[in-house]
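The data below hold one chain only, encoded as C-alpha cells and taken in the form predicted on its own.
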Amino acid sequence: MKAETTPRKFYELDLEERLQEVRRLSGLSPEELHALAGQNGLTAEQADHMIENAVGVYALPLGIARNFLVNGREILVPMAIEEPSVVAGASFMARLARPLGGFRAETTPPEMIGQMQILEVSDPQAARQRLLDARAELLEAAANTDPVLKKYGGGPRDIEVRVLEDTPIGPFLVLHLIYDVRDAMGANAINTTLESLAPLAARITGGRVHLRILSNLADRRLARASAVFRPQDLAFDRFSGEEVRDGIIAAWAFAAADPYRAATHNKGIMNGVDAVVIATGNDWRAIEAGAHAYAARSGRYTSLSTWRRDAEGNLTGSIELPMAVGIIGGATRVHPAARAALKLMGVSSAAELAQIIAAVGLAQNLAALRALATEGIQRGHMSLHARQIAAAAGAEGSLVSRIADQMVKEQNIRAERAAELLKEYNQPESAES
C-alpha cells in the first residue's frame, strides 16, 4: 500500500507550481497568470505612453499573501515588494486571526477633498461668507463637470471655506470641494472640476484663484480594520502567549507616545499597505503622504494602529488610515499585472480594495511587533536576507539555499563570506587516489 504524502505548503512549491495553485484558487486565465508572473506584463511600448522619457520597465518581486479572511471572504492578496519577510509575516498573522473570525473592515464614503487657494481678497471673512452663501450655485456647477461620475452616483457633496490668517504672504481663502469619486482614485475628476469652478469662485470673492489641486490628506475617505488574536496562538519557542501579547502592547505604547518610534512603527504598516497598492496599480506616494499626515492630525505624530488586551485576555488590534485607491482609471486600466491583481482579489469596488489593504497593514504591523517584542527583528529577516546575499554573490539554483543556510548557521551573513562559500562549493571534488 502506497504511503500518503503530506501536501506541500505554498512556500514549498516552486515558482511554476505556485502559479498553477493561484490559477486553481482564483480562476485567472493563462494570460492573466502570465501577467502576474511578469511574462506578458507592462511592455516598454506601454510604458512610453505612461511617462516621459521612458527607456523600459522596472520589475519588483510579486508575492501572494495567503490566509486572509476579510469580512468573511477568503482573499488571495498580491504584494509587490523587495523587502524580505513581509509577505510571509502578513500571511502568518492572517492565519493567527482566523480562529476568532479574521479581519473585520469598513470604509467611509469615497469622498475626496479638492482645494482652491484664493488670493488678493480685500475682506477674507466677508468673501468666505459669500462663497458659503453661493454653495448651491457652486455645487450645481461642479455637478455638471463629470457626467460619468454623476451617472454612477458620484459628484460634489459639499463646499467648505477656511480663512488662513497667519501665513508668510498674509491672509487668503481656501475653498474645499468635497467630492464623491466612487470607484476612482479621483485626482483627475477633482482637478478638472476645480479648474471649471475657478472663474465662478473668483467672481464671487473678487480675488484671484491660484492653486487648484486635490489634497492627499484624504481624511474623509478612511479605511478601518480590526482583528482579535488568542494568546495561545501568539506563543512560540520559549515565549508564552501572554508574554507575547503584553510585549506587543508595550511595543505599541512606545510608538503611541514617541514620534521617533512611531515613524518606524508606521513604516512597518506601510510595508504591507504599499505592497498591495503597488500591485494593483494605485498611487502609493499619495497613500504614504495621506497616512503620515493623518498620523500627525493631533499635532503630534503617532501610531496608525492600536493594540490592547480585551476582557477575555485576547489581543485586539485596529487600524484607521486614509485610503484613496481606485479600481478604474490610471495604471489600473493600463497595466496588465494590475488588472490581473484586482481580478485575483475578486474586488468589485474601491471600498472593498481599501478594506483589504487596511487588513494587510494591520497584519504586517503585528508581524513586526511580535518579532520586535520577542526575538528581535533580525532573526526573521536573516534567512531571506542570506538568500539575497548569496544570489548577489553569483550563486544560482540549489547553491543559493546551500550558501544561505551555511551563513545563517555561522551567523555570518556577509557578501565576502558568500563569495568564499561560492568558490568553495564550485571547486570540483578532488579525485580519489
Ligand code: NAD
Contents of the next structure:
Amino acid sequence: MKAETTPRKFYELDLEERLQEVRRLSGLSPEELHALAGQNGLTAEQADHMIENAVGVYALPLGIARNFLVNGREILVPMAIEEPSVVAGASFMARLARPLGGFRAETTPPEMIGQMQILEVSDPQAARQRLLDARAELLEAAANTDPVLKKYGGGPRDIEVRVLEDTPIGPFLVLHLIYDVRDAMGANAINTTLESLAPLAARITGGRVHLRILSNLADRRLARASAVFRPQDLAFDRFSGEEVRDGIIAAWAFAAADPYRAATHNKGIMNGVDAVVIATGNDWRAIEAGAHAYAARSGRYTSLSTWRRDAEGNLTGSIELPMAVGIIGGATRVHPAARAALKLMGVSSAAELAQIIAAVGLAQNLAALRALATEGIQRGHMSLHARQIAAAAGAEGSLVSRIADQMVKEQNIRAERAAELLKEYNQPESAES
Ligand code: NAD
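Okay, that was the form predicted on its own. Show me the form predicted together with this ligand next.
Let us now look at the entire complex, which starts with that chain.
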C-alpha cells in the first residue's frame, strides 16, 4: 500500500513554494511573479518619475488571500498590508461563504462627480437656471476633451447645479459634472475636463470659476457585495453556529447605531479594502475618503455593511460603498507589482476589480465581527503580533518563532520581554548548560 501524504495548506508552504503554487494557479510569468513578490518590483528610477524628491521605494508585505469565489469565479486576491491576521481572516471567511455560492457582487456605472465652485454671481438662482438651460452645450464641450475616453465609451453624462446658500462667504454656485470614466479612477480625467469647461461656465453665469476638482464622495460609483453563511459553518470551539450568527448580528447592530463603534467596524472593512487597493496601485486615500463620507451620508456616521438572519436561519451579509478604482492610469500601469496583481486576479475592467474589493471588505468585516463576538480579537492576533514584536527586538530566522511562542505561552507579549529572550537565546550553548 502506498503511504498517503496530505497536501500541505498554502499557509504551511515556505515563501518560494507559495510563489510556485501561485504560478501554477495563475499562469503568471516568472517575471510577473517576481514583480508581485517585490523582487524586481518598482525601481528607484521609476519612483523618481512618480513623485518629487524621491530617494527610493518603500516595501509592504504582500499576501495572497485564498478561497474567494466572486460571481462564480475563483480569484486569488493580492493584499498589501502590514497588519497581522487580515489575509488569514479574509481567506477563512471566503471559505465559509463557499457552501452557499461565495460572494455576489455588482457595481453601478463608473460615474464620477467633478465639482466647479462659481463665485461672484449676482443672481445665483437665475445663473443656476442658465447653466441648466445650457446643459447640452456644456455636455458637448465636455465630451470632446478626452478622445481616448470617448473611444472607450466614457464621457460626460449629466450636469447638476446647486446654490449653496448658507456658507461662511455667503451664497455661491456649485456645478456637478457627472462623468463616466470607464476603467480609470478618473481624477485626472475629470480635473482636466473641468478646467477646459471653466471658461464656458464663467461666461454663462457671469461669475468667477474658483475650484475645479473631482469629489471623492463617489456616491454614483458604488460597489456592492453580499454572501450567505450557514450557521453550521460558523460554529467553532464551544460556540454553536447560531450563537456565532446572533453574536455577529448584535455586534453589527452596535456599529449601525453608534458612530464610535462604526468607525472601528468600518476600519476593519477597510483593512481588506485598502490592502487590495494598494496592491493594485490604486489611490487608497481616495477610497478611504469616499467610504467614510458615504458612511456619514444620512447625517449620522454608520456601518458600511449590514448583517441579518434570513428565513432559513442563515447569516446574510452585504456591503455597499463608493469604489473609485481603476485598471488604467495612475500607478496601476506603472508599478510592476500592481500590474502583476491585476493580472493575478484576471480582472478586465475597473468594475470587476471594484466588485472583488467589496467582497474582500465584507469578508474582512465578518472575520473581525466573528472574533469580537466570540473569543475576542486578541487571541487570533496574538501569535503574529508576537512575531512582529520579536522581529522588532532584533530576532532573526528561527529565533522569531521561538521568542514569539515563548511570549504567547507566558501571555507576556512585550518588547522588553522579547529583548530579554533574545539575549537569553543568543547566549552560547555552554552558558545555558
Ligand atoms: P490617468 O489620467 O492617468 O488615466 C486616465 C486616462 O486614461 C483617461 O482620461 C483616458 O484618456 C485614458 N484611458 C485609456 N483607456 C481607458 C479606459 N479603458 N478607460 C478609461 N480611461 C482610459 O488617471 P485617472 O484615473 O484620471 O487619475 C488617477 C490619478 O489621479 C491617481 O493617481 C490619483 O491618485 C490622482 N488624483 C487623485 C485626486 C483625488 O482623489 N482627489 C486628485 C488628483 C489626482
